[in-house]
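Just the one chain here, laid out as structure tokens, in the form predicted alone.
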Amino acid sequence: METRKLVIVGAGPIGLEAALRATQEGYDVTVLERGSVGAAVRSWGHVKLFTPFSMNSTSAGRLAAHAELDPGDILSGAEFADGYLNPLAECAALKGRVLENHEVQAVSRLTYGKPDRIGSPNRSAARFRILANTPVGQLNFEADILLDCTGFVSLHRHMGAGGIPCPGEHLLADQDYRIPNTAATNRFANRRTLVIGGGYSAATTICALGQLCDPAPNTKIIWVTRGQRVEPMPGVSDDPLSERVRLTNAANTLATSDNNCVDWIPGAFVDRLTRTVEGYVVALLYPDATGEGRVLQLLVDEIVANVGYRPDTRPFEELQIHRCYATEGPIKLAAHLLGETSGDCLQQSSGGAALLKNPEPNFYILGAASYGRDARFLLQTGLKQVSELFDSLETGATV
């Protein structure tokens, strides 16, 4: 009896749940994590999730982790990592299987290159070969089945027109693309901050900065979003997620009320920025039908670009993966998501394990990375993917 080797890249919520299920199915499991367990979640540890803990965990995971959290709790990222992800990684089933500070650099087949046996299931005769940077140097790992659970906070997107960097954007630090922790710094108090982005991350930043306005009355926030709307956040009809309702209403109130704290500028994008001794000089462009338009120049002290993230596909470039030309997610799932008419992530239907398959045999993309640039992903969706995938696979033991 031979045990099949399964390697998971990423020790976040989906990677750990997949690892637990894989051990239950009899696989020899290894998880390769480039940093520490739940590092991506901890990067927004001060932010609360929209969804309750019950939607972001499984009964098997809660049992294995001995989680003492209430299923109805709305947790911050740090609470989720401390109370669930770390105990799950240390549970009896996964003890010693989660390798931190193991960053995957490249993946291939052991004897086949990318152009070999195109689309053939016979490629699975050669194991996956995985090169990783580790604390003891570069090492190779092998696997019969490989899961990409890396999420999508590896690479931020850009603030310039069409998603490319604007001139001068290289002056920003990587942290300026994340939701700031205003409780841990006075960086934004009594200063002018430009916030760019039209999603829930930007709304979270606006609400956090807005709380500074009363104790620090000289705090000024300029919120730039693309497109013309009555309000910056459209909201979801009959939204069952109370935290999402609260955030949407609070951000819209700050943006549209007659106050001296937040100025909302819709329908513009950043054309260029320059750093001077007085701060950032930012040129905003309001395009017209000719591609030209009027330009507004601003002087700000800080910039927060909550413009979204995208998955890092580079380690997997030598595999035969059919990705969507628009979202960079696997094409079958991307096509399914394109057919979903609702913009609410709670209303999406699952297409089953068939949508997770790639031309590369035994390689699957799960979790946020499977959605590519589509922002409608929920942790609940990733957990369902794990269940559907392993329901469709054979057990880890082979004759």
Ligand SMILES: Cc1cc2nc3c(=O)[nH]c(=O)nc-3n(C[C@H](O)[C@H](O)[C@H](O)COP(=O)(O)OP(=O)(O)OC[C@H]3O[C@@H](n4cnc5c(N)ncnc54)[C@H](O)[C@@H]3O)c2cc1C
Second form
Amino acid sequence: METRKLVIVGAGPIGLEAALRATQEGYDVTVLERGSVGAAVRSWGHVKLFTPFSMNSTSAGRLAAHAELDPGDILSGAEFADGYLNPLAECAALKGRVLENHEVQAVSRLTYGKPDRIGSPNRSAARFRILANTPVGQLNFEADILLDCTGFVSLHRHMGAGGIPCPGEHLLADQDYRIPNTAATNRFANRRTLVIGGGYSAATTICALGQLCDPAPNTKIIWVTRGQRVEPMPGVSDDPLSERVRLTNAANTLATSDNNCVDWIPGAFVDRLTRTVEGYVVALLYPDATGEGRVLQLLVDEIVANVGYRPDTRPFEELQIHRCYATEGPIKLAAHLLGETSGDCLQQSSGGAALLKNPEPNFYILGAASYGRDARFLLQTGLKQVSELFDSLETGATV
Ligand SMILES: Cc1cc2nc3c(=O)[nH]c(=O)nc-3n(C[C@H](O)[C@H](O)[C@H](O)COP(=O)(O)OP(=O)(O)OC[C@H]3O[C@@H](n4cnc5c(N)ncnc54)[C@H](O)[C@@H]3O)c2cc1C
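Here we have the form predicted alone; I need the corresponding form predicted together with this ligand.
What follows is the entire complex, opening with the chain shown before.
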């Protein structure tokens, strides 16, 4: 009897749930995580999730982790990682299987290159070969089945026209693209901050900065969004997620009410920025019918560019993966998602395990990485992917 080797890249919520299920199915499981368990979730640890704990976990996971959290709890990222992800990684089934500080650099097949045996199931005759940077140097790992659970916050997008960098954008640091922890810094109080972006991350930043305006009345926020709308956040009709409703309403009120705190500028994008001793000089461009556009010049102290993320596809580029030209997600799932008309992530139907298949046999992209640039991913979708995938696979024990 031989046990099939299954390697998971990424110890986020979906990688860990997949690992737990894989051990239950009899696979020999290893999880390679480039940072620490839940590293991506911890990077926004001060932010509250808008889905309750019951939607972000499975009953098997809660049992294995001995989680003492209430299913209805609305947790911060740090609370979710401390109270669930870390105990899950340490549970009896996964103990010693989650290797932290193991960053996957590249993946191939042992004896086949990318152009060999195109789309053929025979490629699975050669195991996956996985190169990782580890605390003891570079190591190879091998696998019969490989799951990409690397999420999507590794790479941010840019704030220039259409998502490319604008001139001067290289002046920003990586942290300027994240939701700032305003409780842990005095970067923003009594200063002028430009916030760019029209999603929930930008709304979270606006609400956090808005709370500074009362105790620190010289705090000024300029919020730039691309679309021409009545309110910056469109919201979801009859939204059952109360935390998301609260966030949407609070950000819209700050943007549209008469106050000295937030100025909302819709329909513009950043054309260029420069750094002077007084701060950043930012040129905003409003495209008009002539194509010339109008320019507004701003002077700000800080910039927060919550302009979204994209998956890091580089470690997997030697495999045969058919990706969507728009979202960079795997094509079958992306095509299914493009057919979904609702903008509400809660309304999405699952396409089943068939959509998770790639031309590369035994390679699956799960979790936020599977949605590519499509921001509608929810943890409950990823948990369903895990369950549907393992329902469709043979068990790990082979003769
Ligand atoms: C601010 C924010 C709030 C969110 N709130 C919610 C919410 O309320 N509800 C909800 O359902 N969803 C929410 N999401 C969306 C989504 O559920 C989360 O992004 C979630 O963390 C995705 O889980 P994941 O396991 O797919 O990926 P991640 O949590 O991103 O985990 C991926 C892991 O892979 C590791 N990794 C990446 N590259 C490599 C590599 N080359 N080698 C080894 N390891 C690697 C990373 O370090 C990370 O630990 C939110 C997202 C953000 C950004």
